[in-house]
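Form predicted alone, single chain, as structure tokens, below.
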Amino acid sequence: MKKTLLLILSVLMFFSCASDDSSPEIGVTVYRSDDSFISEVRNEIARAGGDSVPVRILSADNKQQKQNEQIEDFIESGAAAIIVNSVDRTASGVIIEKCMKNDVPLVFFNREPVKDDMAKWDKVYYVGARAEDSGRMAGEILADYWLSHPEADKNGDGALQFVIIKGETGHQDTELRTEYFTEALTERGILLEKLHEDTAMWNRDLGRDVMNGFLSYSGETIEAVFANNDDMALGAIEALKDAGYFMNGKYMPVIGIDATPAGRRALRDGTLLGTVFNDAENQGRAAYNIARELAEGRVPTSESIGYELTDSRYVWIPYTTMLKSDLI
């Protein structure tokens, strides 16, 4: 009986030690699971997690309170680092303070915390792309088209009448993509008349609804459409198709951003004039590599993560323009 008890205790101690030696976990929370670009980043983080430190990925369903609870759960369950795609970037300060109090390092991606929040702690990092570059590139795509296609000026007044479908209000990508898009066109000497602007929250269905509204207000006077991402651009294309565009020679230049798989398909079929490639794979890999270093107790460096760190705590992944000719 004593030998049996000793054997049982030995087995229990073995499994207890095995559990103690298990790899650290990285918690990941994204603002929404049905955003095409965020899904690509999330999938790359999941793939990278198979290489080393495992990840647990959750969606906040666009609810900041739910995301706060997920972060608390990660902390309580012993996550060694957390990757966050914030529902509300203005809530980043609270998240940072919570993680700092519990010494759980953070990596934000896509939704950049304000500088003051980033400065609160030296274990906070950000991975993203410079939104102003994508807006400028999108503007250059439309400028090149407008200047080389005189027929695009449908009313012959010499001015470009256009509409903008914006992402989430207050998101840095929304504001900067919109601002630098129009700035790029103006710098090319193009006279502009913005007919309408409305938000569709990065969502394809809302993009269709917003475009339907624009068509009901201005119809044939619209000469171009810029959407802050491909999902909304694809929604606009659906509305335009219903209005008879992209058939029998009736065309509308539509520009998006992200170059998602669906966006690239629209490029191939000629309904999307152009987009700007937002490198989800490298953003996801960079976010994971930083979190892995932090989870294993190391200070990330450009060499250890494979991406250049700016100001010690930022990784910027460059954009590139993408046209149909780039896919051939």
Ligand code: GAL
Second form
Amino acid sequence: MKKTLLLILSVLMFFSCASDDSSPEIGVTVYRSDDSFISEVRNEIARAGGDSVPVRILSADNKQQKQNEQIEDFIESGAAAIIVNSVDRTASGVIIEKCMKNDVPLVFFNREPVKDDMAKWDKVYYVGARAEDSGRMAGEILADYWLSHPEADKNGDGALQFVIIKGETGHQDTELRTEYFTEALTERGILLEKLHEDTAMWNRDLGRDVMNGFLSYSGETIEAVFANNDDMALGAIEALKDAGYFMNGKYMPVIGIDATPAGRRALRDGTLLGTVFNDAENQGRAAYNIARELAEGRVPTSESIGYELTDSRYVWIPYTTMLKSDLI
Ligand code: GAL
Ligand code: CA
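Moving on from the form predicted alone, kindly provide the form predicted in complex with beta-D-galactopyranose (GAL) as a structure.
Everything in the complex follows now, all chains and molecules, and the chain you saw is the first one.
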């Protein structure tokens, strides 16, 4: 009898503990799952979640409506904090209002909400990298090359004829990388002539298609290619290879951004002239650490998250220039 009672008691205790188990969870939604750089960030968030407050990670399949529903779902299922890589950064305001109403703190990464949206609530954070720096660094890589390789001026007119393959329109990384790339070259006294620019949505296959188009319009007159990320640069390199580049002395300087594993391989084999390291691991870790502090009811500090907070609610992870000689 006593034994049975004890058993019932322990079973009851087990269940009450289990249902009482209010261990917090962090909901995470990324704009799409097949973006190389974002996948690296997501992997790091998943790794971090294995050590401490667990994470539930979803992809919005590039649909803002779907992402909004995922966020509502996280709120309903009691998420203690939410990490968002928004599909459309202009939708951040609506997301912030929803989370504010339910008091669920938010950490955005990679797609920066505009200042007015960030000002709506103080439990909103942003982790990213300064797009203008990456553009400037990419421009410096090409400037260094151009100024030390007179033969790069293929038509000998003293100007640099170049093309740009852009990321998604409206994304801060697209606009600022493009702007500061050309500014850096101009500041070095280089005369520029932009032959073409088009978007390839951060995507390798589209990058190849866009480059094929540029080659068919302008072929031999193109003297350099800047892609807003490595995947599109790699697509451009495929198109260039098909057109006979990177063999028999035919060369084209191609610059990307991210330094993804595939980008590094291209640096090593000499098809990618240079790239800019976009530190996925630290962006993922910083976003997670902030969300963990918020989920456990604390106000994040630089000390507690291990990254410097700027203006109380921003973490900026630095970019670094990456050339073949920087590879170990
Ligand atoms: C950029 C990155 C791109 C792409 C984009 C997605 O920072 O360089 O490769 O991942 O974010 O928003
Ligand atoms: Ca020229």
